[in-house]
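A lone chain, given as structure tokens: the form predicted on its own.
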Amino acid sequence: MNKKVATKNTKTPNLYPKKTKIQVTIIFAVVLAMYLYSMNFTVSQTTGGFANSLSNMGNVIKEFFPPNLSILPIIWEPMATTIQMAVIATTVAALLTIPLSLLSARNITTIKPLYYITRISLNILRTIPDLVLAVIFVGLFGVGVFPGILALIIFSLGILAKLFGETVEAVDMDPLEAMRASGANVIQVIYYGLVPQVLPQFTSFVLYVFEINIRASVVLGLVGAGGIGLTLDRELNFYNYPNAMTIILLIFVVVIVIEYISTKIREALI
């Protein structure tokens, strides 16, 4: 008898308060108001445009077609500095991202003010488009690849110290407290606590940066940052546009080849 009234008082707890559901039903129905208007204003003033564009889709493939292979040899150099940019950029942006990242993890850093500040220059990085780099750099410094390679390192570094940041807040602390309290110091909690912990981790995100700077390089090309880009923009500018299919082709190839590898790297090393 007792058992069914302890049964039948108890009551389930309330995992989610009543003022949380309210705050998210308010958002979710904000989020969906600004979808739906989003969605109608885009339609509304598009759909004249992407309706005249069909007529003269089939006249600019045609100009594209067939695309001249003759200029492979030649459009060899600048996609081996395309490729050699966008490594340089993303060794040099993970070696910079180790420290910031450590900096920047609020388990990590215990000096309040240090961590504030590197977190915020870090997002203030992450806000600059790489075009709006590339544009200064080359202002700054003239066309060719050094700017373009000064602009993939601030964009990478924006990309790794946020993704190594974060990973770096989720690991176990208690391996780190116990080396913490045995009288490791600082440089021995880093490398025995932490390093095996996110080093797969850290691997993984810097090949995919280096996946999006392949592909970056060659937009930051057409604004004069050096590279395959900056053949393209030329063969474009020049109406020459069998030579830069072939440019695009040879871009397609040489992105897919690395996004294989790189995947195949990632899924040994995890």
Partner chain sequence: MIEFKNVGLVYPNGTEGLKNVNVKIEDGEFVVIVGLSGAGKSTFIRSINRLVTPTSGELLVDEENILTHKGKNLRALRTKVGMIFQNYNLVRRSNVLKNVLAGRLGHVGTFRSILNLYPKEDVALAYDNLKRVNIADKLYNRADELSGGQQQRVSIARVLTQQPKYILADEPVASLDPPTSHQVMTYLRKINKTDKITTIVNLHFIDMAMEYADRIIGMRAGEVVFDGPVSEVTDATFEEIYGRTIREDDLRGGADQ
Given for the second form:
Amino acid sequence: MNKKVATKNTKTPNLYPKKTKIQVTIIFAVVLAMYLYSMNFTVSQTTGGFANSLSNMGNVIKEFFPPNLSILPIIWEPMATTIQMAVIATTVAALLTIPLSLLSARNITTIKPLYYITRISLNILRTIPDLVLAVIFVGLFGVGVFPGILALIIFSLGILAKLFGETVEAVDMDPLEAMRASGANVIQVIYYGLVPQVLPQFTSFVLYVFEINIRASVVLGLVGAGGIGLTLDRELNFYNYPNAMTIILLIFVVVIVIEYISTKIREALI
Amino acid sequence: MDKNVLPPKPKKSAFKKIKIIIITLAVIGIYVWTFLGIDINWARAIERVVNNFGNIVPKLFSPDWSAAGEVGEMILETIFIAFAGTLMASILAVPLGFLAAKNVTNNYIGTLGKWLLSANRSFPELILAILFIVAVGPNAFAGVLAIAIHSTGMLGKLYAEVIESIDMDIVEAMEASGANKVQILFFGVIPQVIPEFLSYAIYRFEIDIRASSVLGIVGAGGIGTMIIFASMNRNWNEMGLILLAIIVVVTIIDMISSRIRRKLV
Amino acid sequence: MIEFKNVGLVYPNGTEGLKNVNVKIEDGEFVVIVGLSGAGKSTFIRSINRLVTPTSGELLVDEENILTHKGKNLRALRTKVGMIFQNYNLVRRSNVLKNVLAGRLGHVGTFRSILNLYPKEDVALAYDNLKRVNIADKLYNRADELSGGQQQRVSIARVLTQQPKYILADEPVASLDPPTSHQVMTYLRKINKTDKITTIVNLHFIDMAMEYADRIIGMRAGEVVFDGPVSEVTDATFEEIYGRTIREDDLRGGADQ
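Okay, that was the form predicted on its own. Show me the form predicted in complex with the partner chain next.
Full assembly next; the chain just shown is listed first.
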């Protein structure tokens, strides 16, 4: 039967249908055109263009070396503040996330409007970058660690509530039904049926958000919201590149160490 | 009822007990250190917020539409930065991803490659942007480079994981039919990984849009430039508009991106 | 005593779960409901503890119409009516004792239960019930370490710890192999006889229904098509309930294994 078809159709078939080919070509052309335009647009702002920029980079990098390690004791304090900000923000966000994620889980919040309102406000919250929140809070509360912590809390709340809400939606509902059938009230059902199922994931997500918060809090100081970023900003403004390099290296080491520990713990949890 | 007394709980091993004690102490230690170390000036924060609240919050919700033209331009620049940076990264990450994949190279090079890639992503974009600004001047191109380098690290690692998860049976079948390495790469490996590569790159674009919207805070172009000026001039009506613009653009791009990604995989 | 008076149930999508059901179950009876899947067995059972709510008629449990129960009343009803599920419905990550104690949730206050402050008698009761179903040695094991039959026994212990007046069992053996199925049914039967707990079981295996039931109720398309003592049941009765001839897979088998 196949032979018949093959002999009838003398033209060799294309490897891909024509429509797919045209589609791919158009998409490719659009992406490329937009890329060329973007590059042209951004490069045009530089003095001397692309090649000049790259050669300039070599010279500048030399200025950053060798880093001035003698300032390490001085910069340790703002670094510690940075970590402390992340600890507090993560803790508060983790506590606030519990009611929020239950409200944003379809299987727990059966009141539809409540579920949709929570979902939509969390989605909007997640679109605002942490630094923008920090800028606004600095305007509200003045320069210091407090606006930074607040920005981190709000920012990580969006991520955490979404991740956790999805976990809650994926739990096995059977035990919860059994609890309800034995006369347990809502709080008991959640505590006995839900909590044991989601606790490991919850811990893991909190640690993950802590990693994100560490990376975010490092730069918050650039807008006056406390921590090491402020110190970095100052050194750069004074063209003190070796000092700046030390700060950058310290940030790098701290971020890597914390990420490593946190990843190991998370692997052990799940 | 006496006979119903519970049997003793099975004893936990000494190792486990010590582990639990150490973890508990570490957590308590971190919190003590944090709360002793952090210094929040509550009185000043409260005083400031009482004075400023009426000046700032209502204005955020009544955007200054006269700045719409400039905001639009800057948002466009933000998108350009993110687009150029992501595309550059998504291409640079391909060879790096292959180098870091254990089934393509070997175990040692693979592990080393992944280490380098994750070290790379530990530099926050803004720090990279600061470095590039020093090199190429305070403009959008510095932002493109910062996004590109940071995203290369992230994408390279994800690409390597995709390559490691491919079906090696197909590769074996091609080897058996006499194909050479390059042929295997193009006909056996790439078709398997392309959809996921694309999906990750598009997802990265979502993240980079958010990142590039704050690059201007350090002078690397995009809408962030306006954010920093609006806050310095205490022009909160304009800030309201900027915020609205970011929310709308990010939401739209997220929606388009997730629709495309759903089609791809 | 449980009494269905002209009970009907229409699901929101329009399917009729129950049609004009009139059944009276006396205290201490062991009733087995048989019928094909989708015949309304599950809806029938779940109406009694209001996991589903009939849309018409009256359902009396101990002379009280339960269809209007809400909040506190509803929880009191559910405390009185225990339930066993096809998939055991244990919290897989919690240990056996904690799962069994969950049966006391309706009796213990919210605050006490959340702090794990169960009265001593409750813990003793839970342990005693685990002994009754011969699984006391697994007390501190996590539920997901147990086999299906063991998990179902734990869920029986949970229901006993609830000290219910009625036990509902929704396809309790559908996920088990023949020997374990008989073991579970034997426990249910024994509990029914010694504790005088009225027991209503959904089964689709004809031979098991015949072996363990006092009384059989047959359902088809939401209606009760047969109701009578086991002695009146013949193969013809089942053929009428099922609306077709009896097949191999309607039997569990393995009674003497």
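On a predicted model such as this, the values are computed, not experimentally measured, just so you know. Each form is matched to the other, and the largest set of C-alpha atoms that superpose within 1.5 Å is called the rigid core. Numbering follows the first chain given and starts at 1.
- Rigid core superposition, F28 Cα moves 2 angstroms or more between the two forms: Shift at F28: 2 Å or more after core fit.
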